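A single chain comes next, written as structure tokens; it is the form predicted alone.
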Amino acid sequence: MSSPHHIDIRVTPEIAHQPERLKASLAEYIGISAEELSEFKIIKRSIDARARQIKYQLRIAYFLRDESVIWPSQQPKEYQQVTDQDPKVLVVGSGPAGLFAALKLLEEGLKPIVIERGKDVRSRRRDLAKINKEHLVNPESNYCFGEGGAGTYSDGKLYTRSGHKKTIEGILQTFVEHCANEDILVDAHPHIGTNKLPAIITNMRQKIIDFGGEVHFETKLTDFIIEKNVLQGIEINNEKIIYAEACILATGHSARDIFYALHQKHVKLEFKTFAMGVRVEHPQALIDKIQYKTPARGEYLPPSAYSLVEQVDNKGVYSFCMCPGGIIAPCATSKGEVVTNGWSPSKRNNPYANSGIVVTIDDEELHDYQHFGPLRGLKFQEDIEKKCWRLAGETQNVPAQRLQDFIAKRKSKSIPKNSYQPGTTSVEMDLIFPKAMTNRLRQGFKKFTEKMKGFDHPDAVILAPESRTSSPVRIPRLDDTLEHPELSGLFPCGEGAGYAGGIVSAAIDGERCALAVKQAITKTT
């Protein structure tokens, strides 16, 4: 049996997108004729735009003419059929942490009972339309709450800085098994796209059900049933109690009621440093011109992205969730607040590029909130969102300011056309954030413009607030068992608990928690 050969090669974008030309270039690079090359596949792909001549960096696997062509295959995961006789595990939340936890529980022969406060992935669309068009916020069904979690309708970026290569590959392969495009296995910065994710999430839900798990929508955790520091079960919708062997709490960083409920029960919580700022938007063509150093990117280059980070006053100012060809969305989860976030379709073909630009928030910003204890960051976050709602007109309009005007400390006389559908109101950012925050943002934007000439373009606009970057609360857990240190049976999980920062890292944490639950149940039986 022959294994494929591997080679790294740099080619122009035109060659990278034309198979026959790529085959000829590959053969020449190897030192053989094109006829001697049997088959090849791109297994890793990235763009190097540092030099004037932009190149694709490709890792290619190939076979020669006289070799047996047998491509390595990834075996699909095997799930066990479970019944009511198997140990039951509650999974609260159906975002990536919850879904991957449920699938891993099925691998381990445990019965997942997934409860989700929001609606199924397709029914959510009507509520999203109401936010955009009618400024109506459904507190249980919105961009943050519902099947698939916040990531489903806010981009689907799969890039992570986690160093666990095999684990990441396993997560991506699971997405592919549920009908994601195989390109996510190849691209250096994989991206599914908001338009593609609903079908994939639906397939995952059906897999859980087909193998005996349960998935319940419009089912809200309203209380924790605790006896002698052991979590026995949960109350749902203020009426029914569900008992289980363990509970994986994967509710996401916007489920504030969960933090308040735990705090009221005197369950230990911790303040966690987080980030907050604004969302900046440019014409995508401008970002392409800056990044690719060419007047137009042409047909063979994707809409360009950027990643920026600076230190101002010894604290980070950085880009977050950059969305090429994207849209800024209204992500409030309660009435009386506004929140922004960004997303892109799979083709990233909208005319704007947007990104969060945020600063680190620690106790220096929170000296007036110390009496809220571990919830001080959460209260600060809430107050900023409510202030933005008031200043912008008490609708889902958000405060906005031209970037040049923000840097110059002046109110914008007009706001350029942008992708935020509900609307914008001209508001000076200095009226929203503490002085130290706006200073760091202002200095950060100046430094970003030094790196990317033209970043402060007259049509660049900033919208506020970008406030849900991560959880301002951590639900502590033990390093070895992943169980809460004081409440047996509770396994805090994912972004909401403070242990992940994106789709892939949340999915990884979901799988880890499922394995920890399996180990805990095995010990007690």
Ligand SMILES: Cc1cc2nc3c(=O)[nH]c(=O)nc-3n(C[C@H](O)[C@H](O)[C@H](O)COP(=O)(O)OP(=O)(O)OC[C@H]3O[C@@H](n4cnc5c(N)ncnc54)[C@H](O)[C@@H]3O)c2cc1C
The other form holds:
Amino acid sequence: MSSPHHIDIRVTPEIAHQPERLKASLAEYIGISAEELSEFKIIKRSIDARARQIKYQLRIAYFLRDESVIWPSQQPKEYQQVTDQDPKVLVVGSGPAGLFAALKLLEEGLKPIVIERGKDVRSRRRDLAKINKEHLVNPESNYCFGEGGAGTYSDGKLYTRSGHKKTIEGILQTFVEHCANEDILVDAHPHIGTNKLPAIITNMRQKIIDFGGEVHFETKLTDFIIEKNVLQGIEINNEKIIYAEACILATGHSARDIFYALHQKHVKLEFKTFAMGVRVEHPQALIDKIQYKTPARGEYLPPSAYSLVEQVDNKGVYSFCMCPGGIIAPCATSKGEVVTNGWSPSKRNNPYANSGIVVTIDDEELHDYQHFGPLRGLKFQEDIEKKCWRLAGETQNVPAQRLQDFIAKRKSKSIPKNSYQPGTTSVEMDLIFPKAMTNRLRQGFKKFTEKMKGFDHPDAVILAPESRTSSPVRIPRLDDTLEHPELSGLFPCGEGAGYAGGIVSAAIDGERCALAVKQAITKTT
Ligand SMILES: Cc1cc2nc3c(=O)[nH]c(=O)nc-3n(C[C@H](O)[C@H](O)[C@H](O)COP(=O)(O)OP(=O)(O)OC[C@H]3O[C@@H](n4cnc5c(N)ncnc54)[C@H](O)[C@@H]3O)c2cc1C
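For comparison with the form predicted alone, please write out the form predicted together with the named molecule.
Now the full complex is given, and it begins with the chain already shown.
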């Protein structure tokens, strides 16, 4: 039996998109005629835009004529059929951490009971329309809460710097098993897109139910039932108690009520440094021009992205969650606050490019908040979101300023057309953030403009706040068992607990917690 050969080649975007021309180039690279090639597949793809002539860097697997063609295939995950006789594990939250935890529990023969405060993906869409068109925020169903969690209506970028290559591949493979396009296994910077994610999430939910797990929507954890430092169960919707052998708490960083409830019960929490800033938006064509160094992108290159990082006053200023061809979304989870974030459809074909530009927030920023103890970052975040709401007119309009005006410290006379649907109000960013923070943002933007000439284009606009990039609280857990150090039975998980910063890292953490629960249950039986 033969396995494929591999080769790395660099070709123009035109050739990368035309199979016959690619085959000819591949043969030339190998040093054979095209007829001697049998089959080939691109297995890794990235774009190198550093030189004037942009190239695709491809890793190709191929077979030669006369070789038997057997493509290696990934074994699909095997889930066990579970029943009420199997140990039950509560999974609170159906974001990537909760969903991947539930699927892993099924692989391990444990019964997941997933509870989710929000609605299923389809019903959730109606609440998103209400935020965009009527400025009405449903505190249980919005861009952050509901089936699939905060990542459902996102760009669906699937790359992370944390985790082993094999673990990340396993997560991507699970997305593919639930009908994501196989391109995500090939691209160096894979993404799915808002229009494709809901169907994938629905397939995951169906898998959990088909194998005996449970998924309950509009079911909110409202209290923790604790006896002698052991979590016995949880109260849901202020009325019913569910008991279970273990609880994976994957409620995300926007579930402030969960942090308050734990704090009130004297469950140990820790302050965590986090990041905050603004969302910047440019015409996509401008970013393409800067990044690809050509007047127009043409038909073979994707809308370009960027990733920027600088140090100002020894602290990081960086771009975060860049969405080419994207939309800026209203991501508040309560009345009386505004929050921005970004998403893109799978084709990234909107005329704007947006990105969070954030600075690190640590205790230096939080002098006035020390009395809130471990919740000081959360309180600061809440206050900024409320202030933005007030300054922009007490609707879902957000404060906005032309980037050039922000750099020059003047109020914008007008705000350019942008993708944020509810609307914008001209507000100086200096009125929103503490002085040192505003200064770091301003210096950061100046440095970015030195790197990317034209970044401060007259139509570049910044919207505030970009405040939910990472959790300002950590729910501690033991390194080996992943259980809370003072409350057994509680497994803090995902972004909200401070162990992830995106879809893939949250999914990885979900799987880890499921395995930790399995180990804990095996030990006690
Ligand atoms: C608009 C937007 C775009 C984004 N784009 C990207 C991207 O392209 N790539 C990327 O990697 N990341 C992106 N992110 C971030 C990413 O979505 C999060 O990092 C990820 O979803 C965190 O996963 P999680 O499962 O830990 O938490 P979450 O996804 O926040 O899920 C938590 C879930 O818990 C539920 N919940 C909360 N409280 C309760 C309760 N009391 N009872 C029951 N259920 C509860 C919530 O409703 C929610 O569904 C984006 C986020 C947003 C908002």
